[in-house]
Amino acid sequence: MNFEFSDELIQLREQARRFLADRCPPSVPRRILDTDEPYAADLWRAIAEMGWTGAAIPEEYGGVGLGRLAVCVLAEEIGRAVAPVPFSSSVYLATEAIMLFGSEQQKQTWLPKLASGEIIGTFALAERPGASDPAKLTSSVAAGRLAGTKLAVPDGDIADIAVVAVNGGDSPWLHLVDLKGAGVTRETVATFDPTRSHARIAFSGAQAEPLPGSKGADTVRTLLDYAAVPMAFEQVGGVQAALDMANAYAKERYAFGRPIGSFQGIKHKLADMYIQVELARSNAYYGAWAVHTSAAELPIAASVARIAACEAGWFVTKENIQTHGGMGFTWQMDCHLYYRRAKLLRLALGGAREWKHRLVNELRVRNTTDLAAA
């Protein structure tokens, strides 16, 4: 059985890799670290012009219509380049929420703008440190007005609209909010990786438009499942780049008259890194299949993809620094770019621990159902 992407998507991946190698060398994320720019606006415009922001959006709504697998392919290359752009917030989350739960009118209104890159979207969930349980949300909407505060909203300082999770009870749990409208206060917050900006957003009577299909806390989890898969691909792209960096350095760095890659300790380190990368990649492919087919296994597939990618991100980027030795910790080396991003993405969409709990719960429910059916 062939689990590889189609020839069309492979060509898209190669095109994306060449484009990002040319337009997003390490100097681009370093520019964001060294300046007050929240993201690479020039790169974002070029990405939108390439049609990437509308990859999964059907053509009838102004998109390219390549489907969710195309987003996974692009996400991996964005992760490989550590691109400082709001791709995950706008594409994996805001766009996906509207496609899954929006009305026909909302799709006609917002999807063309998101596809063209005219606007940037994001998703606001967390209200306190720790696990983000949708059932415990306190933000609420009354008479079309939203009240509540969201912490560390990814790209919340630059986004134009936000899909906000609230405790809706019997009403929709996801609402669209114009972040440039009245009743919205934004404050940029510092994170481990400044190349991806975050903001604290307070809503005090902001006008909120419900996504009618988002009934119940499970819809929030469904959105996170769909977003977790391309996020896993983005993490895989980052760890593959970190592995490639470590492997290249091990071949060119000499100690005691021979490349350090010839020493057993470095060989074992690189082998362990490779195993982590391939485990993450195989689980991401499983998730891609589940997303593409809207399979019943999606909650499990998304969880294992997310967990494997988080574990690989932590291990591989850390070992890349170790492979470089004392130089790996210095600012002039690029190792820290991948380590920062891996640490940040490990906490996105809820931390790895939350996804482990979700996986355990899903397996428990399915095993109980199977036993009852037997």
The other form holds:
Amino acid sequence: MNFEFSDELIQLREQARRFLADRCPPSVPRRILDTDEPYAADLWRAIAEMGWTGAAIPEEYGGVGLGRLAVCVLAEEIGRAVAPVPFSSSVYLATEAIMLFGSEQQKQTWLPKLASGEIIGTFALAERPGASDPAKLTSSVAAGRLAGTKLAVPDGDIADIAVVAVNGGDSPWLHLVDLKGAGVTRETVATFDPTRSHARIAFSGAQAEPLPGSKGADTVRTLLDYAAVPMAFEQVGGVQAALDMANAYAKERYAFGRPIGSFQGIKHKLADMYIQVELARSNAYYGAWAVHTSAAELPIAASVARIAACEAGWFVTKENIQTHGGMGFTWQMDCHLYYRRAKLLRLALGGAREWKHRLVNELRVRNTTDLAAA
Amino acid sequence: MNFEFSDELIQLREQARRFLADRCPPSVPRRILDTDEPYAADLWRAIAEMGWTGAAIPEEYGGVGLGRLAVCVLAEEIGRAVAPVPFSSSVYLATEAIMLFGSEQQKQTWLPKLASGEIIGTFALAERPGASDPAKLTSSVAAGRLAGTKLAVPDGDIADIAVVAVNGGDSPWLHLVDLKGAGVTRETVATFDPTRSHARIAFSGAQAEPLPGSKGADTVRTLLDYAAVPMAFEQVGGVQAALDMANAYAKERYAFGRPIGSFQGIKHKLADMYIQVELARSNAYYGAWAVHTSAAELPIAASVARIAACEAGWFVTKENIQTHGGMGFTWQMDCHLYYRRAKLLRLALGGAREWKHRLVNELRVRNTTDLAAA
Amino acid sequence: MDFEDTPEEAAFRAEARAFLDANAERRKPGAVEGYRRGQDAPGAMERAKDFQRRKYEAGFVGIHWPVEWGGRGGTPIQHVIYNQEEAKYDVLTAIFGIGIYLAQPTICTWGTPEQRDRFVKPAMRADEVWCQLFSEPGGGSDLAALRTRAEKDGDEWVINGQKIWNSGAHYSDFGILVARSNPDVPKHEGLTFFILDMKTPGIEIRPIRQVSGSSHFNEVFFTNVRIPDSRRVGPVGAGWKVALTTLMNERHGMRDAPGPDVEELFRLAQSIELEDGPAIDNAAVQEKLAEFYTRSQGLKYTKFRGITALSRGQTPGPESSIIKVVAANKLQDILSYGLDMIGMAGPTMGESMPVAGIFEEALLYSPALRLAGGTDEIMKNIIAERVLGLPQDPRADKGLPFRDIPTGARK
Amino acid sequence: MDFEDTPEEAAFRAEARAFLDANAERRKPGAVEGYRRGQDAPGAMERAKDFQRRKYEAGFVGIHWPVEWGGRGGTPIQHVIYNQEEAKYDVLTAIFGIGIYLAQPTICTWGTPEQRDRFVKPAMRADEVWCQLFSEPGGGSDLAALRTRAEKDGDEWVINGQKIWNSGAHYSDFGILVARSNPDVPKHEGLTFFILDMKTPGIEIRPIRQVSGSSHFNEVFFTNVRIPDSRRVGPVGAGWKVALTTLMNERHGMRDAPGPDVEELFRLAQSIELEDGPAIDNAAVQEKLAEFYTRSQGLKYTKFRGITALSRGQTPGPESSIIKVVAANKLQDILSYGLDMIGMAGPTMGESMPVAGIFEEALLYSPALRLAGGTDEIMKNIIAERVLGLPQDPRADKGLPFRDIPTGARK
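What would the structure be for the form predicted in complex with the partner chain, given that what you showed me was the form predicted on its own?
Next comes the full complex, this chain leading.
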């Protein structure tokens, strides 16, 4: 058994961590939070130059060809740094959709541009509040023209292209749309995490190019499964950083003549946070194995990784604020950066609730003896 | 507003508490636990002599006529003492069923005997594991003869009569059956709380007398609502005793040179237990008001009282064991008396899960503006 | 056991309603914005002061205070009844609460007759607005660890230091201040309590930006701020005991956590579609609703038990100590569950979101409710020690002169 | 990243399987009784000893111990692989664990060569069975507060006192014992570690009845029990350090909580009808199943990470410290939820209940799993202090001579 990343990827992680510690200290997401800049374009360019945007893209399409495990490793660091860049939208979703379902020609056209960071991609699914069930989509494509409205598309106002989910019937359910083309109206929407911009996008006759492999509503779910795993790593990176922050503060802050971290009220809270982080990390590793091998268990592995990451995300980041006391609630402390981002990522691919539903459905179609958990 | 019991009832409570402290110390439930005695018959006789079994029965039917609030007050003390007597079966259920749905003649026949403790009554509902939905009952009555099997009837082996729920169609759903008559086969079943005996009862042509007012499956639910409130008080009495026990132990037991109750790990646990007890108590009070006034809100009030009592019951009694450490898990300490009983009472009228379902259904049929919680 | 007023209570309630109907607007039913802070709206302060003056003239300020303090000499239950009624109207009175319910009882209890005569009535009429200057950046839950210095200079005290979590310094006329007059004795013994004129030179007020982006609190800096000794409340060195009077009143006034509650979650569940139909039909959503409803009702009836005690002339039992910690955590749980239901569209802020966007808004302010007025951890200590009688944590600072108490790297 | 054995690991696994196939019965699939204690069945001890002897002869005892201790000189991962395989068979080896995995490593580390030669091999072969005599009634989590006295008398030690939570004293040949040889020094400094022949006069064994009604533990009383000094392990007064070797090995062997897990809850949900149809179709049940499954998988893959570390020749990370506390609480949550699903019929005990009655049975033994081998609270302290590096609680007993440490009313 080898349930760990290769030495090469561990090196990549260390390199990425150093790079982001240098290029994306908290002042960078704070800059995006405090200004009208929708994302850190300079950081994004640097990331693309490092080859991260093409990490999983095969070399023949202009990528680095390190595979999906490399994306997981990078995602964790992106999460740790609360980096204000469209990495998840462009890499886990748009790039992945084209790799999974695109034609050879589409791959040749788009993947090199996504790999180089020349263009930013995103994924547009949700059309209403509530569960984003692909089967209930109303957006549609007729004669290559897309009609429909998508809510709160992450990075929707900065992306160049979007993979748009539509109710495809017997035709493909995912379509590529040039967001700068005609028939596309974008409106930036305010969210509780302004370090990642979002837009409402209305399509009225926009030109839409089907991804030929995306036939059936299940392909939308498959894309979400593939995206959920690196997203879980991004979430794990964030909660690890929040835990580290709480831990450092608990040692440094004194009350009643001793460090607050010597009170069991705080100690046991931090132990609970640690438990959540470790469980989320272990489940994310299983997800990594599943995306890496495109295993049949992917729907289960992705759901489990996602659920654990979502639970940890909320618990750890809110208790990080709590550990900091009143200071934790100030703009000046970084606690809220992790708190906002954790809730954003928890909702990004549909809430934990939706994934629990998916998980049990998947488990039911299998023999229950596969369930043995120990 | 007067959200407190009357001085008369507070006196009754104090009297009951003294009486049970004297007559039902932990050695009494332990005797039932350790021997083949199915219940404390001597205690039961004494309780009947005190008039508790007839507390809510009007004087015209041989009762004391103190009303349902008196039963709530007594129930709390029964719970505190973990008394091994069929009080809930006979008083909250059998007596209540006859008071609610019996004919004048039935009341005159049965209530005096129940009031005096001459006979013990119980209620038989569940026919299978799972939710005990009255609409899905298969027991039936034809030409005054009952056929069907009931599982785990509380006090089913010591009761003289049972109110039996059947699928009544357009006829009454509740029937009185003499358990000593023909066509009744009783088999004592082992449960995880041997301080309250249970029996499986098979009816094959047993003579069954309808309670004429019990037409429709809803009458079964109504009976459960009325029973859930004193049951919640019984549960509150139990958790209060468990909390008191944990609290005393936390002060007395030393570790690392100081009382374990000075460690926040234990302090905050006890505070959490206290919170659960208080919330359960407050909701039980609302239930008491509702049964007392037979308020339209009873289904809601009973559900809320029941859910809060069930949550507190499990949490407080298991954390009482935890507070006691290894000693808490020994037969010799009394922790397990509360733990067993709490789980028994949690299942007795259907688990918390069923009551949550009932609560939301009731809330939905009302105007949601009634929901205002503050 | 009933929910009815006694005849006397009913008469008082009618009187309160009559006053309110004549002087304020009833809140719209189902409005969710009731909890949103209104004092920043234009003209809000003037309207609030105007209403407060009329409320005072009508005898509804200090209802349960003795007549010699300027109160009505009524009962605590009358105070509760008035507040129950006032809550149904669109009025802004909370900003005067520090002056009326924290500062004045402290001054009346510990101050001189001259101080009482000078300050109580103007506070009640909102002629003068008050703020509180207790918390410090290095103190947090350990309030008595405050470091702001008060040094005697003739008939005056010279104040240097910094306070935090101040509400309203920028519009207040006076503040109640605790400062350290002697760092050489144990920490609770070296404090002194003052009334500070907020127009005194040397006071600098800086707003603190909160996670929500708004600034409802200030840091307040003191540089050689001078206070006459006549404005000292209670003996020199007795400041902690004096402050406890304020803190008791503060805790007594502890309230629910404002924001989305079960009703709003119910409305959300009715308006949203999940994968298997309307959210309100989903068994998992229903269970959550039932659990939240049960917790909300538990709080409601716990408060009723406290009110009943008041109504009977008793002190409310310790049960009220649980309200803040339960309410604040419930709010976080509810808003998080609500956002999860809204799903991918959930991050969007604004009135166009389901239930007017209050779930998203609450995400950003709710953490404060588990911190302000005593953290969860402090509240649980209070329950454990004062209600359950458990022993205190061993005190690392016990008996040490304040200047020798360990503070870690920071000073 | 893969789940495959290396070729060397695969070869070892095949060897282990071949041995097990030849010497034991495979457990039936879906059997739930695997965790039930079997040592009370007639003839069970003899069968267990027989298997253990064959296991020893085949080289599968002490796989990762050095050859000079009598081990195989293998790797920790081989030890894990063997145990993974053995778990699929119906064998009873846990009762020898105290002797093999707790007593012998301690003796090998701290004892004399004579002690090692005398005791290690018979323990590995199950010729001699061992028990542990550490815990005391007044000690609990504060293990080092033990009061059993060891007084030197010539070449012997005289033991008086009482131990608790002993497993197997009635069938054991030897015990490892820690006793207080000096009450006048701080508590960790006055302990001494012994090997006790359980046939020595003066030992009285009384079974403790547990909540479940069964008695898997004893109290053991010592009245002038004499131990030759040659059976002392490590220096006089070094007993705490010696015992830590035992405790480290104990913690290292920490396992999952046996009993109903997600699979059993799934089977239950498939077999039960709720008000709206099969439980497995109910959205609330589904969410719970998903949450439990996620927790179970989290534990499983946390263990895999530990095994991977072993496989790479590293020490498993601190992540393994979470397993016990998560598993024990998960068991309580699952059994409680399962019982609630079974509903009114839930209290009934026995094989006729859904899923062979394991939910009801687990109700009665599960509290022990949050206590034995370190309470939840102690485990969280360990995580906080040893993993996260947080400071210790202030020690009220620090530096005090043992006899002066406060113990409350009790002595």
